[in-house]
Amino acid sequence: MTIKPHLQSILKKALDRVALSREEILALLNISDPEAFAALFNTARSLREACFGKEIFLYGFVYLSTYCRNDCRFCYYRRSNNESLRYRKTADEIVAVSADLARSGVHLIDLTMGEDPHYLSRGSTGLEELAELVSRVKLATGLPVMISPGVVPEEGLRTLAQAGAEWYACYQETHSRTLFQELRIEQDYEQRYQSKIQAHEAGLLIEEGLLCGIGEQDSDLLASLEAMQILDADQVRVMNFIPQKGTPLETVPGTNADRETHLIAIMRLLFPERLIPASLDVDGLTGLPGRLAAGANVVTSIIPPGKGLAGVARSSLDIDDSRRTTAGVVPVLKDNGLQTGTIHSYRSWLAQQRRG
């Protein structure tokens, strides 16, 4: 394999855990030839193995409510979309599904919802109800919990942490303020960004994410990667844009899967010791090998069939035919020379990260 000396130098720096400059990150974003991609992905996998061995962690996904007070232009569940499936699961249903996921072997329960007014527009009453749900899920499963409720007031973040949540996920999607206002109309960029800083201060680990294929430039991607470093995000995620029926961006072409895997590999170079998901929500089980090859070490959006639960980017892909399950994922890991991590390994990583 022959690659340019400048790229070889950048990859060597990454392997040696030396911080990359803005120019070097831009050079990685501009990779285009197959040999350079292969070298990038090889480096990403080497770093993953150096930090995590062959272990991959699995996240159970419970989209508990598809009601949302926001009107994001890209989202299927935007409040004005009459095409969208709407439901709000009861606490008993959520606890039962979470227990099923725990028995299947996942390492974490991801409780996700739209910014549901039932929880977020009722002041402390709604947040206390959400906190009680977190407590019940932890008691029923014995697993770490990630809560993804959208923007939550600082006091509410402390309430969720006290209830036992380990993680707070709230994706900016882009760190270009101009693009943010185009996508997340009527929302406050700074408020959303500050919620993650406040979550860290409350003792929660944070996940930050970006959406690609929505008209961003390389400079926008660079801004997002730098923002994730400044936030000291514990888990970083990227997902390809998927056009959604009933939204203003319905007719905008989706982006190639290579865009997402390219960014996953760059993230692994920049965040070698952090968690980077391979989501089943974009391309389902068939897209998992490519994301693992790019250096991801978490499989997210594992959803049990027959429970009436939806995904996000693709609300029904691979769910009812039981492909988005631990039983469906584990053989793919084995075929790619990887294995399911132990819950001890996952808890140890969490403890070390929280101490840090």
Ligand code: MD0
Contents of the next structure:
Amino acid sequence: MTIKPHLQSILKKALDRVALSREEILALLNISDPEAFAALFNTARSLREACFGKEIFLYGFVYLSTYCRNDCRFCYYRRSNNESLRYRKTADEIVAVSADLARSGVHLIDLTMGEDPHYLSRGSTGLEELAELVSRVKLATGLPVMISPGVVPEEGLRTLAQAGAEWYACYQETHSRTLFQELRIEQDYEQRYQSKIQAHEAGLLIEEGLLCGIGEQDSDLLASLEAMQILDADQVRVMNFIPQKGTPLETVPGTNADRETHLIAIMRLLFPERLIPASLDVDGLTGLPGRLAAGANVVTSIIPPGKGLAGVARSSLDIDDSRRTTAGVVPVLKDNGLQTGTIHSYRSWLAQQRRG
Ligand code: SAM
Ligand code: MD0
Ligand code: SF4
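Moving from the form predicted on its own, what structure would you give for the form predicted together with the ligand?
Expanding to the full complex; the earlier chain stays at the top.
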């Protein structure tokens, strides 16, 4: 393989776990020829294997309420979209579906919602109801829980941590304040960012995330990768923007599908020991091999069929035909020389990360 010596030396540095400079990260963002991509992905897979072996973790996804007080321009569930499906599942339904997911062999339950006023605009009453839900899901499944509720006040984060949640996921999408304001209109950049710092202080692990193909420049991506380092995020993700019906960005041209895998691979080089999702929420099961080849080590957005549960970026893709299930994912892992991680490995990783 003939790749430029400069790139070769950057990849070697990453393999040796030497921190990369800004200029080197920009060089990785600028990769465009197939041989260079192959070398980048190869390095990402080697680092994943060095840190996690062949083990891949699986996250069950429960979108428990699609009501939202916000109006994010990119999101199907923005409050002004009258075309989107709205539901709020009962606590019993959420617990039952989580138990089904646990039986199927996932390692974690991700409880996600729109910024539903029922939970977030009734002071401590709503947050206590959410915390109670976390406790019940933990009890019924025996699994770690991630909560993805949007921005929650500091006190609420402590309540959720006390209820037993291990993770708080809240994606900035971009670390360009200008772009943030265009995407997450009328929301406070600082408040969203600080919520993650507060979550860490409350003892929660945090996931930071980016949208790509939504108007960001390479310099914005660089700033995001640096922000993820400063935040010391325990899990880092990127998702290609998917245009949504009934939203202002409905007709923007589709993004370059390779952008997401390119960024997943760069994230693996910068965060070799952290968790990096391959989300089924962007391109469904068909998109999984490419994301695994880029160095992802968690499969997220596993959704039980037939329960009226939605995805986010792809509200229905692959759900009711049972492709977004553990049974759908496991053969794909095998075909790609990987295997389902053990719950023991997942818990050891969590314990070590929480000690750190
Ligand atoms: N409402 C909470 C919030 O916004 O933090 C929780 C839901 S959050 C997990 C939904 C995430 O899905 C967004 O932060 C965004 O990264 C991603 N997403 C939403 N709409 C999308 C779209 N059209 N294309 C790709 N990703 C999207
Ligand atoms: C996913 N649909 O993992 C989910 C969601 C929320 N923590 C995650 C975006 O792709
Ligand atoms: Fe609401 Fe989250 Fe969608 Fe924004 S991304 S509109 S906060 S559900």
